[in-house]
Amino acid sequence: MKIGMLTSGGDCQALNAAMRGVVKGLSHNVRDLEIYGFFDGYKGLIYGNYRLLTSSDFSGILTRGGTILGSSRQPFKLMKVPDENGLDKVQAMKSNYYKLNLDCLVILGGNGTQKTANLLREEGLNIIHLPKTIDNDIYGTDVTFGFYSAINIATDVIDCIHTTAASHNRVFIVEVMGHKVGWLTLYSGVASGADIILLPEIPYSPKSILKAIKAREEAGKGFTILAVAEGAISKEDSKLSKKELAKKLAKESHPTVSYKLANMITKETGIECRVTVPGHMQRGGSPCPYDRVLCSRLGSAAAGAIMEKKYGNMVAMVNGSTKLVPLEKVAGKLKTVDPKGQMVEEAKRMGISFGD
């Protein structure tokens, strides 16, 4: 059996765990076994840059965060179109994929990875997709590996900034990962205890960032920490089309939207305020033990599928257990945070605001 595997896109902590587990899953199993790693995401499968790779290669590497094969990421919407050599992408993929025969590609990725999985998957080659992105927003499965891992991370942050903003009397912004989804800003946010979380899903009201801030002020208490995602929208904004909204952010000064509310915040309120940005260190360090867990169920559920040739499958969590999903009926579509849902409903129960 001729296995090829590949991650593309961002990186995340439990990659290496997600191979490890598919590889273990096979060779426990499957007399003669070769894997083929095609390194930097898709680039390695269109330029034929690849290695096969031993069992030394996937021991010790279930703690081991980023990706032993390397990704980068490949717009989607640039697939179909040649290179600047007039190479022609997509006929490049599935060259490399038939010159190794290869029984089945294993690829780990998130939504646009996925899209390509899919496309590959119709060009007529054997694909599995495991679901990885620290954003959480693949549909069709409950949980994504690397999420759970960042929301310690963003945690974390979000503990060390409360005993500082609660030294100075200040207001606090932690801006969180996710630009179209809010899932890690939601679970980071309720998990340290922040008072106003702003997400793209549930756009804010300066107003009303303003009020829950004085209110906390009125009631003695000397600060307030804000969880904001990256993608977080004013109702204002909202209303405006992708071009007219481009064109706006075009002209403002702020680098983000942390930056913008904390100055709107000091500028109302006269209350000193800052930003804290922890970025890529969200991808960073090693995967938590609930990912690892999460990754070896999905490696080998990923390897069970490749044995009974169940291809053109995500694997999936739902209801804790594992479940192939078509990829042709996930791909392309995103798994946003309910406005309207418990967890968002739970916590404005607790006193938590959205800003809307």
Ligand code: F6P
Second form
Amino acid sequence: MKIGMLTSGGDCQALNAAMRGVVKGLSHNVRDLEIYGFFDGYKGLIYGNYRLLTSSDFSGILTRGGTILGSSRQPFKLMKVPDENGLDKVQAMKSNYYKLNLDCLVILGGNGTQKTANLLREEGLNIIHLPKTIDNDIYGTDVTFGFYSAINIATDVIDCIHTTAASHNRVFIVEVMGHKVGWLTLYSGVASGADIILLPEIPYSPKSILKAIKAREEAGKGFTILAVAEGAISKEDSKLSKKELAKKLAKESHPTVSYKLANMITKETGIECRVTVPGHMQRGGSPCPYDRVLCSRLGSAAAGAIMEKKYGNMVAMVNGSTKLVPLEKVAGKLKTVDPKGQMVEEAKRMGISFGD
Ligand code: F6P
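Switching from the form predicted alone: structure of the form predicted together with ligand F6P?
And the full complex, kicking off with our chain again.
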């Protein structure tokens, strides 16, 4: 059996753990196994940059962050656009797949990666996709690997801010990754006891934020902590078209939404405000135990699907069970936080403000 494997898009802590799960699941059950690792995501598949790996390459990597194959961003919308030398990328990927006579290509990645995986499936390749991203925004799976490891890091950051915030009468903002969705901010915000949580799915009003800060002041609390998603947006801005918003943001001098909020808070309340942006730290380090288990299960389930030739699927986790979900049903869809969902309602009941 000949398997190709690649990791694409932004990395996360548990990519190696997931690849190890696939390879262990196959190598214990398939006699003549060849694994071709493509380097730097789809780039390796397009330009034929690969190496024949053995199962020992995947040994000892359960706890190692990053990806032994490297990764890169190859936007889906550019996949059908020839490269600077006129190379047809889709044809190039197909031709490398057929040249190596692969039985299947295992693709680990997030939303954009999944769209290209589905495109390759439509082109006739045998594909298995594994859902990776700290953003947890892949439709059709309850959880993606990387998410819980990133929650741990973002929570640690907010915990550290908590102790210093308690020493000063200040407002602190921690900006959490998550692209266009608020899962990571919601979970790390609740886990760390943030006072205000701002998510892209719940556009904020500056007035409500100020009201929440004032209420804490009046209650004798010396500080306020905001967990702000990098994609958080005001009610006013959420009404603009993509184009109008881009035009407006280009005129603003704030590097991110958190700095804009900090300026507004200090201007309106006179309280000093500090911003912390942990950024790519949230994708770094070792996968947490939850992710190690998740990746071992998803990886082993992927191996099972490959042995049964059940291609064209994402290996998902649904209600605690691994499940094969057809790529055509999920590619291009986003899983967002439900503003009226239980977790938001429960957080609100505990007095957490969502700035709405
Ligand atoms: O998708 C994962 C993610 O870390 C997002 O949370 C973030 O918006 C983005 O990637 C950052 O991308 P890059 O690594 O290309 O800066």
